[in-house]
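Next up is one chain by itself, shown in structure tokens, the form predicted on its own.
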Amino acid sequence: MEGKKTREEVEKINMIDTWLTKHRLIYVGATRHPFILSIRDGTVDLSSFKTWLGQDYIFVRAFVSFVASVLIKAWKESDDSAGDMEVLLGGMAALNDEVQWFKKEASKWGVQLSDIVPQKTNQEYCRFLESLMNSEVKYNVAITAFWAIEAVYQESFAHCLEEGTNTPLDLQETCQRWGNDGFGQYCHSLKQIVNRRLEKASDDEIKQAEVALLSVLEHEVDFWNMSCGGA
């Protein structure tokens, strides 16, 4: 008969939830930021929304390269590369639609994307993504960061679609893009990959993955702050 699992073994089976409990404060800060809450209660400053739209368009273009690098790492390192790559390819395919969506929304809101200059916060986030693309960064670390980036948007915008919210009609489509059930299922699939990988990962890789998760959450908070006029 198999003995009882140690606390450490139990935590590694569902490492993401263990971390989200441990780092609850910053996770809530990223997914319930005042910018998101202002969309949810209908008080959002549209100039802040336009800032976010332009800056996130720049970020998404960098994100495409990052996702491609994660796909390569999955091919080289995954113990279930076929399954992992299928999930990742689905995300890659959606990114083309996402880039086109940003262009359409920018036109709708009168945002000239060609005139957008990446702000310092955006530049730092993109540099962080670039650092994860290094061949020395393991798949376990990169896929953790990837999940976190997607999950923050999914949980944030899904919050704006809950019953009883006052999300402006003009922003409903934005919230649906990341808050819909399909994207939620995609994020769940990524989470399952991360948990599976980390269950067998070395202590060093687990530490690196946790640092990557925290870095994503910090960058996300900074990005929301930037959209609201912060530095």
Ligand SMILES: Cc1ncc(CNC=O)c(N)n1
Given for the second form:
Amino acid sequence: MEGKKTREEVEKINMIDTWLTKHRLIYVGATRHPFILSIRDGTVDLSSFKTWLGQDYIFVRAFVSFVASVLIKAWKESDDSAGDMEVLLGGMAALNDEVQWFKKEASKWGVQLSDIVPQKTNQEYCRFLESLMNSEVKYNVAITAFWAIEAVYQESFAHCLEEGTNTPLDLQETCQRWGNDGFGQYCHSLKQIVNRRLEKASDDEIKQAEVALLSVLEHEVDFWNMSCGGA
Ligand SMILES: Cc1ncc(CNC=O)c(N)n1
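Show the form predicted in complex with the named molecule, please, the one above being the form predicted on its own.
Below: every chain and molecule of the assembly, starting with the one above.
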């Protein structure tokens, strides 16, 4: 059909940016959290950083399983998912490095990973990931959550590496892990996948994907709060 696009059609061309505008406050809450700002200005409490490090190592192991489940959903999509699978596989390869990096970083800071007990907030986030691994959950919904999880870390840590920040030298490697340009490119590829898929998705799936995005943002805020010693 020719002619002018409706507002809904225009919004669907870049669903993620539409949502980020709509949910700006919570997105900023997740990507400019006081914990991140304290890394950025050099006032970070090292015991908070160590808490984050140990808890995130546990989270990342659940996350690897989640990514595997997204990969399976991509493969089961009948149409052209080969490109999506390559991006996801690249993400998994990076996670392999990441798990090793956590072990190295933990020993550098004297954090005993085998002693870490997952906190309630972390357990709840991991349980949320597990709920998305259910085969009933649509690929479009899972890949939206996946993008959001990666994007929060990318935006947060890239913020600590900007010109004129006071990020402590011994935390810069951590910030580089998620704040580097390659990771930024990877998040951009994921965003394009999501936008391309959602453009053709049903209203019901789009609604579910939006709910998943908001849940991720809430869990990310809670995760930072937990690291700072709050709940
Ligand atoms: C709580 C949380 N959210 C996002 C990430 C980034 N993804 C993989 O590393 C992470 N490590 N931890």
